[in-house]
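Listed next as structure tokens is one chain, alone, in the form predicted alone.
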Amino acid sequence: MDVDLIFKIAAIGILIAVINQVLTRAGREDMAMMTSLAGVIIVLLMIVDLISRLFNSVKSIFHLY
């Protein structure tokens, strides 16, 4: 696994946390929830790609079809 991916996920988490705090302080709790949800979805899409590559590697190593 690339270390860059870990840094990308951490950067997304920090950015979403800051945006969430700013929106919460401004009284826009609904928008803060939407940004948090968007951040989680972005990170999950990044992880789904990794899991897909893992399963393809396992399939090719054990010659499963």
Second form
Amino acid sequence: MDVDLIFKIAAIGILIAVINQVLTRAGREDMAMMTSLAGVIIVLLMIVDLISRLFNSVKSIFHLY
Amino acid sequence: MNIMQIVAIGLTAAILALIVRQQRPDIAMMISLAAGTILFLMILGNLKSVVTVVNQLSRKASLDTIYLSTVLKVIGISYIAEFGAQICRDAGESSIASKIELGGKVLIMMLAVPILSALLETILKALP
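Now show the form predicted in complex with its partner chain, given that the preceding structure was the form predicted alone.
Next comes the full complex, this chain leading.
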């Protein structure tokens, strides 16, 4: 199964935190905000298709329409 | 799909969420969300076979399928409502979680109404 998705999300989270620190140290707070937003959006995109798969399979199993 | 695999995935996700929680609490919440979803997607295979067996048994016993499908719908609704409410509670939004649970209860009540009316009618007919 796609267990590596969890590791990918954790890696992105740690990467964002590091980039934020670097950018804030360099005095570019706006860029730091941009990168954190971009990271969160990427993680959201990865999670959305996972949740849609969950809801479709639950719908098919429990005959929920 | 054994229990060791489930526990291993759950533990690693919990540890990763803890690591990321200091800097990025939102990403930590997404890790727990992804882990919950993956675990349930793994369990669904077994659940599907159980549901098909129950269906066949009920068909063999010539039960009315309306009752079994309603029970399955109630289980599905309660599971999804609990899933969403728990995720919201993890994120610290307990008010949203209670609203989700309220919605789930109302939907289950709506499903139960036809069965209740059928039950009442059979009781009234049985009375002299």
